[in-house]
Amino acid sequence: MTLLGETATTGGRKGGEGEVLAIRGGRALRGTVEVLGAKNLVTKAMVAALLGESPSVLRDVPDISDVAVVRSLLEVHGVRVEEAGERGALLLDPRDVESAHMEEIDAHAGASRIPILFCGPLLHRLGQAFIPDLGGCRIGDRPIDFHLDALRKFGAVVEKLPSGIRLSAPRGLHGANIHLPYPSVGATEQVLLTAVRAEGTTELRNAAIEPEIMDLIAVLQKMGAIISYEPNRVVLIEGVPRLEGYDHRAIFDRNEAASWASAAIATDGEIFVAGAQQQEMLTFLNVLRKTGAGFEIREDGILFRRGGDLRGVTVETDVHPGFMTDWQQPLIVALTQAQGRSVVHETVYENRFGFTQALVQMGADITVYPHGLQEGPRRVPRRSLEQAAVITGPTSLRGADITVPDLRGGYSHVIAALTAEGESTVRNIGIIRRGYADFLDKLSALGADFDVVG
């Protein structure tokens, strides 16, 4: 392959967005990687410093855009963030925190959905919050509703702008008792975050529980929150006046390594996956059961490989502990090399199969159904939302000229190709970046054989 230079801000070889791989597949991917924290904890963990009255160390912070993202946030507020000594560690200083302009936030906010989790913090600290018009990865109508409708009930002013979204709390934030239609990550971290220093008791039920849930309660244990959690995710809150920074390090990306166990299964290659751990990995790890995969657990990492022929599964996404829909992407690029018929129910985001477009142009027999399938029993309730990919295989990929949709299709598009036999040509790949930390270097030494040409 061919290295064009390193930089210290995306995590890997420069370029942006735009950056393009010529990728030679057909290839083995042999070797080993590290996972460090999760991005659906790391990014969190750096907004609740904000509630602290002293600085937070964070630890196995991954080198990937989001965290850029937070971080230059979190300095427009004037947090100072600086590395702590050890690789992946970051001090972050709230005691300056101030006001930022409008423009300011929206510049530094870019596509990136995090300023909605500064709200209830801010409202703590300074009163006041804004909101920009907010991007992300096109896989759903991702709707805040629950976010504004979780502040109002604290007692926020939402104001509406051409611009975004203006937040006051001329009265202070109380406690509330909040029922989520729907057990969404973002909405229980938005409530988490903003109860801690609310005044009074917050009940939240029908609350996420997903581990970066747990872990983002860990820290905020650390900083002085007193939070506890019941069976049938309902979670409480209790209020306090003052919270200190922490000390904490942060959860493996279980995200990450599933993706990596499925890139090792779809080229017949075999990589061990430094980090990982088996209880959060349980559901995953059941599924490449099911299919014949092979897995070795060890003590500071899990070894994923093919380990012969693959049989073809059905798999329903659904919340934790059910299968995680960010799962799903990278298995289907494997699940074109099993035996036979497989269906993955996609119950979380509705317009999450668009990935599949462009397997189907490198050959992969994969039908979707808009509206879901009725057939079969279901152990996940059938959603209005909900869409259906019918896998048929073992198929054949080839090379072909590839356009980065989303993070988890865009690397779904790098293994495909890597699978594939000949050239395939995938733009846009800057993407991946946001949540796959020295992608560029991993791939090379797993021996992927790639140029990057843009």
Ligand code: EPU
Contents of the next structure:
Amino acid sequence: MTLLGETATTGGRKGGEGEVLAIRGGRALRGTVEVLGAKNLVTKAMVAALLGESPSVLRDVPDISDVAVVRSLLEVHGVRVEEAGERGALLLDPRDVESAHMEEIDAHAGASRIPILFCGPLLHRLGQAFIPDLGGCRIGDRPIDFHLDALRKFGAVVEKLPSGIRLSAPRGLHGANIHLPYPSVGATEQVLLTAVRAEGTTELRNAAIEPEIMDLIAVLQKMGAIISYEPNRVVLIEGVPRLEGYDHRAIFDRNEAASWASAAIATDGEIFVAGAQQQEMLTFLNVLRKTGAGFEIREDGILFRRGGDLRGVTVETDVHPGFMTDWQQPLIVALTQAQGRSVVHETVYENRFGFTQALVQMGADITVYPHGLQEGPRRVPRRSLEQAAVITGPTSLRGADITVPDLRGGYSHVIAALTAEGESTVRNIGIIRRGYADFLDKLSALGADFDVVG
Ligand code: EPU
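To test you: the structure above is the form predicted on its own. What is the structure of the form predicted together with the named molecule?
Below is the entire complex, every chain and molecule, led by the chain shown above.
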């Protein structure tokens, strides 16, 4: 395995995204897959290494293109990044951090959303930062207003340019009182990565508390930061003048684990997800239990299987500890095989059901309500941007010619093609490498029948 493979040399722009799979479905997936560190922690912990005065070691780093993009951006800023012996371990040495050339940074435009998190660390290290236009999955507007408002409160001056954002901090960065309008994962990380070395104390209200954020707090504490949290999403950060490197094993990828769980259930197979842990997946497991799907929690992972007839369920996506938005796409494929009606309310992003069009093309019965569905008691407060999908099953799926739209939706297309009778052509699968390491090898090991045809 290489952590800087073909995908990385393209700066994450192409990453083999044109690849096409011919999938012959209708086979149960059986076997074991291993999940490594979470994409949504690893990439942030890599950015955190910029804040240290000494090298860091990050363990269980998956071989995905989002990691390659962040690695490459760190390297253009003078951070030395190399494999650190053990499989999946990266050494990040920030001792020679320097300003990067505009063209080098610009080469990363559109590749990922992580660069926005370079703002605070670069301001601390260099007094200025240039952040290219952001990429990431096209699943809604995904604005960065919370990020920029928070940075301004710390004292940053933000200048928007046609190709990105330039920031400076003429009077340094100072602790601030910040209340997020929504518990945004990225904005919470922005505040953490900026506040740890700002002068004075920062009080963050309405913070996101996802397990990956708790793991980032653990990383920052290892570096010397002082961060405490209180009930009701309040986080206090006491700024310190100096941070050192860390040695940290990343939390497992619960999104990847949920994807494999859904693949096992959709194809009526049985997959042991090595490395998956119960605590971080409680909400997902509760929903599986309501569908009647089977799971077995073991010390070193979780075994997932369909385990009999599936029942329809109602799911509302939400911030942690709610049902994660990234879990709904693979689960919907499994729900096409459930008896009766399922409803999925998407409350986090305003455009995350586009992938269902392909499932309908394959024979699924799914209706999307673009302005949400006003029915039944709700746990998650209704949001103006929400949508709902109603899935009626079971339906048999048949092979089709489909194109992957984004990371999670794309993986769902692959699962649907594996569930369907007949052959499917699945295009643009390179995008899946943004978040799923070695996924073709894993599919082969589980007995999937496919060829790479382009
Ligand atoms: N939002 C704003 N303004 C902002 C920031 C966010 O309005 O400045 C809104 C967004 O538009 C969205 C909501 O707040 O409606 C939540 O966005 P959040 O900031 O929490 O998401 P994110 O940090 O951009 C991360 C993950 C996503 C995951 C979400 C929610 C990373 C790199 N991405 O995104 O993961 O869905 O949190 O948990 O950590 C994925 O892995 O496929 C993925 C999309």
